[in-house]
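Form predicted on its own, single chain, as structure tokens, below.
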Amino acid sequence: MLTEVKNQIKVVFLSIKYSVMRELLNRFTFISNVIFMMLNNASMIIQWLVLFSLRENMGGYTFKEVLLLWGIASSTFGFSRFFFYKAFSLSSIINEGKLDSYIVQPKNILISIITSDISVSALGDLLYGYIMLVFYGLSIKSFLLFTYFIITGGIIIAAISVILNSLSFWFGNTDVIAETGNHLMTNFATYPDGIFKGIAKALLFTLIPVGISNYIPVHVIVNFDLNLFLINTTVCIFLIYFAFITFYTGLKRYSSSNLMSSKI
């Protein structure tokens, strides 16, 4: 069992270097979808200054924790785009019958297909709230936590797609549900939980789970608090568990259009 889990780990960070050095064939594209996809995030913060010249408390949150969720919003953004990019456009895969090639291989199918390729600009945001980090406050302490928390972030985000785009196997073209969850997880993403009151606030916990992925986090690296850190983790594990039962239970249903192509 541990040897198969290491041979697939083995195999997804060769896939990942592969892609890298695909797209580093042209690096001022590469380096240059980086830096400006790390320029578009900081001019969002503009508004965030004036906004806190007008008062010094926003739904809770000083400008230092807005900085903060921005980090997490934007690492866990471009963790997930650069280590799970197919995930986010795997029902397209299903719907064109472009499974087949995966299937034919000795590896976990699911893994196979979502870490098959990277998104460059990805990259830029995952620099970018390392960048916020520092001015909020680096220690130790915060980095590693700050680290933990994108990876279970950006596992949880491409979990959802998983799951969202899964449903392709039972409903047809599933893209516009898939999109509309992945762009509500996004857009709630860099707004304090203190400003979403009742429902509102209860969905972001529950149904579109940025609460999750991103406040408690927020609150874990300010006030370290294991109750939440374990919920974030706990949350994480069973949307692991639950996107590999909705996609294999999918698979079951799908039909191959006959198009095979070699993966590495």
Given for the second form:
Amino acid sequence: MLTEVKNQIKVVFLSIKYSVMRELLNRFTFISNVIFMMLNNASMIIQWLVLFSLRENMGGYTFKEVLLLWGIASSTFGFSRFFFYKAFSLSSIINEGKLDSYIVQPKNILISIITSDISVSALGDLLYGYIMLVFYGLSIKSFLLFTYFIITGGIIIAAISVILNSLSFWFGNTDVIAETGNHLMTNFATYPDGIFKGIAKALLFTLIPVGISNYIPVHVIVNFDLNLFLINTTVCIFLIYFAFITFYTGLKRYSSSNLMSSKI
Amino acid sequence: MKKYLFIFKSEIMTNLQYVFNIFVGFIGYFVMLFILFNLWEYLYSDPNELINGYSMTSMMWYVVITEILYSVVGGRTLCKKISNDVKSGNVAYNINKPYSYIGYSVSSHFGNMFIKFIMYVILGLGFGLIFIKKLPNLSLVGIIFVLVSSFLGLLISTLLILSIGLFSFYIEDSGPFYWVYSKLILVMGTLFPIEYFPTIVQKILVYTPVYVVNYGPAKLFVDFDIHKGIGIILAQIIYVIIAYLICNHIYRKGVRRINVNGG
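Alt. form predicted in complex with its partner chain, vs. the form predicted on its own above:
Every component of the complex follows; first up is the chain already shown.
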């Protein structure tokens, strides 16, 4: 069992390594994608400078804490798109009947699919988060917690995408639903939870779990709380389990499109 | 002109087949407005308070309009399409056709935006009336000015994004340039009016696309003034000419670099 897990992890890293090497064939595009994505994210600091000129506190967040929130949002987004990029286009792979080449491989099908490609610009998002962490205040504790939370947050985002994209096994083309779900997660992620009230706030900690993947990490890094830490971890494990169950239940309904394709 | 009108009409007919997709796209617009409404409700402790000359109502209507213009353009898709046309060599097919590539792209994109614009305006106004309740005072002349200004704003936006997409003649991926452009339009003119920035920055912003793409039409909607209206439309006409010249220059220079291999 342990050897199997070890082998799977090795395959994942090899797959990502080869994807990076492929992208590095055009170094200029690779570097410009990363740098411009960081600049793109940095432009949003202007928004918060303007808002903080109106008020000293935004929904219970100081300026530094908003930067940390942005860091978490950016890095979780980057982590999910860098390591599990194909989780976000799973619906089209299912609909076009392109799963065959993954099914014949002697490895976990879902993991093989979602790690089969990377988004280069996501690397910019991932790194930008760490720059924000430096602005917030870098320490061993904050670095370790930040890294842990971007892993759990990235997995949460990818798992939700797998669940929504897997609906294609039952309902055909559901990429619009999956895309909307992903947009919801991204849009709410960069605004402090303190500005939302009532049902909206409740939704952010349940149906659209941005609260779990982004707000809880900020609260824990600012002021460590074991309960919140455990909630984040438990939800992450639950969503991984639920993503696998949904995908493999749906896979039984899959039919090939008789399309010849190769994976090199 | 007739041929471009035909392209425009064909694109509208194609888009009518995908009305459901436009509706789903509206969810993103709705969510963004919902977040911004919460933000402004939080910032305005008293609804009658004025921040930089804007009441809570006018601030919310401002973002309703700017978000319509920002969402309708669909810049990411346009930039990607132009970039792919250049990279795949599709642009070569247009060289021997009796229309200009820029004219074709603009009319095709306007056909793409037409249904979206009508739907977003209806849904945006409906959303605004439910949540904000009160419409700004706007005369018939004001409505005409807002519509003309919105059209010019969308035209400038389309030409500028086209220019960015055409950069693919020189670099492989022009997408990153578009990210920065779109974020600047979003932060400087969509989320806030330019009055929210320090005076020195405001003076610079008046000369940037931010002023003519989003700020102009939205400002006329929330606080119409005939002199300001004429000023904004004149600035937009100048910008249309400049943006067209830039776009045309990049295309003419770039298209010489095409190598066509038979096959």
